[in-house]
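Here we start with a single chain on its own, the form predicted alone, put down as structure tokens.
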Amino acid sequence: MLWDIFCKVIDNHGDIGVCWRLSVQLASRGEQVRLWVDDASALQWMAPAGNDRVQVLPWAGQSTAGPGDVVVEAFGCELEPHFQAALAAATRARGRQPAWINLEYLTAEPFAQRSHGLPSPVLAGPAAGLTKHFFHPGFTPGTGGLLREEDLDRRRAGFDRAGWLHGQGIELPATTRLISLFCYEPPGLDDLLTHCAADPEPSHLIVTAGRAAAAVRKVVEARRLASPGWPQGSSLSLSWLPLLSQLDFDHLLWACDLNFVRGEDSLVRALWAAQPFVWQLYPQADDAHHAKLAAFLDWLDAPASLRSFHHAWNGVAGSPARLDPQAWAGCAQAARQRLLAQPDLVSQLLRFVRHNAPGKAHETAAG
């Protein structure tokens, strides 16, 4: 089938980076995609390899596009009325609709298993009468699933810890805990911070490009006004890496004993990754993002300490407690396994389309 894969890129690169895993894991399974987005300039380092089964194509170029068999649009991004009106005439001239997914934000809140999968018709604009249907990605049985792709466990059961380490420049000592960040600007930073430069056990912070990197030396430029150069002679270490491709940003997950992330793409991989992780989530404006955390802790069934720690590093209440990954080591594993016994996205996508794929175009998409 041809899939037609709608991104508009707001910020943060999470969009983006969930349509190109899409992208790619449709592909693997013999697909043909269409990747259209408004701005792909993260895919240079991102994905610099590309993929010979993907297109990725400009968002203003389906105002003369005609549709595929699959389209999807991600995360609420609306088609261009041109396009709508392509895919009415498409149902015209087939007999039948293409299929329409909206592809929603992943919640472990109990409305996306509710949603998902239900129809929602186009009572309006120029795709009126065609039906769209909710995809909701999600942690439980009745949803949608994560990306997840087939030859995941044997990348990770042949990576080389040691040798991608150095391919970065850190050569540490085995007794040294690392810790990978990768944040917006979390009100427990600077405790963090605090907490590993005064900790007896050493830690290794490793940096990643971009918002990450300017909290962290936005903290470190406070602290040296007092202390220069802080953190020497603490037991806190920093490096600071590149842009990381999507291989690479796996790499470092597995490659540490902590992960910080954030977002929607990255938590999905530190799932993955069974070590401790942190998350941190997109703030919003109402608070909406403590339902979803509190949601996500009861699904994962953190301990309190990391229930703590979560709170504190979201801005919900109180200061972070001490780092212990050893204790949030089981539950990250035990969600792995959980989420191994469920089928994937990908596998449930395809599934979806080919069992709920629209009937005859009804009478007002026909004209």
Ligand code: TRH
The other form holds:
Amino acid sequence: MLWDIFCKVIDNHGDIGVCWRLSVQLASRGEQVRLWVDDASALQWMAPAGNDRVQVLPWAGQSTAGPGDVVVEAFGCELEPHFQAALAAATRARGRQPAWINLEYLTAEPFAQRSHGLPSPVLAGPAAGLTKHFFHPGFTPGTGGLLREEDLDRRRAGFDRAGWLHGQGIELPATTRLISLFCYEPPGLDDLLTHCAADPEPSHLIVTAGRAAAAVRKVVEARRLASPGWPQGSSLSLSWLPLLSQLDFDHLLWACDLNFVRGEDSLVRALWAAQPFVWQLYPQADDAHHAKLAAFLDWLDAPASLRSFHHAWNGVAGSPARLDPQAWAGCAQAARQRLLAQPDLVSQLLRFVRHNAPGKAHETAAG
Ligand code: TRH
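Next, report the structure of the form predicted in complex with 2'-deoxy-thymidine-beta-L-rhamnose; the form predicted alone has already been given.
Starting with the chain above, the whole complex follows.
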């Protein structure tokens, strides 16, 4: 089938990051993919090798294009009127509607399960009379699942941790705790660095490029006003990464003993890495992310210390308790096992599209 995936980059890297992974995973299963994106610049570092079966096209190009077999609107981005009209015309010409999927944001909240697979009739505009379907990624059966490459476990099993770290210029005694940091500006950042610096156990913080690096630099500079050279001589050491490809971003998570992740895609990658992790949610103005965090921690069956760390890290309440990756490992590993028992997102999407295939577009064949 020919897939048209539409992506608007709002901010950060999650929109394009998820759409790229989806595109590549469809391609790896023999599908043909056109990825329409308004800003493809991040793909230069995220996916420098590209993919032969994924054509990256400019958003504006849809004004002259005709639709393939499946159209995916990622994260509520709206198709241009011309493309909507082309969808309606293709429906008339083919006598059946191309599948039209609205791919939603990831959440553990119950509404994801309730809405997954529901039809959404288009009432107005050039595509009036057609039907879209909601597709909700999620953590439980009854949702669309999570993106997971078919060869992920094989690659992870063959991963050369020491070699990869060496390639990044990171050489440390085996006793040093390795922590990756990918975050926005978490309220608990200052506390985390303070804890690590004072902890008897040495920690090495590997800081990702962009907002995480800027946030850490700010804390370090403030500390150095009082203690020049900080954190030298303490239990904390730091290294700074360049922007990595998505493949190397996974390697980073596999290499570390504890991962700080954010947003949507890196959370999923942390789950597959099966190491303890802390998640910073994309902060929303109305604090909607608080309910999202609570639902996720419940699903994760997080121990009390991990819950309180998350609350502080995300600015919900309190200040970060002691890091305790050993106590947090069990729920991360159990979560991965639960997820592995469920079909991945692309398998579910392929099945969903076939069940709701052109001509059957008004059925609700969730799952
Ligand atoms: O960048 P994010 O904060 O994206 C967010 C979320 O998707 C959020 O839901 C959305 O509302 C908001 O954007 C607009 O975090 P996320 O989702 O983890 O995406 C980061 C992507 O960047 C992920 O695919 C991993 C990738 N990445 C690399 O490939 N190399 C790197 O060096 C880094 C730091 C990230």
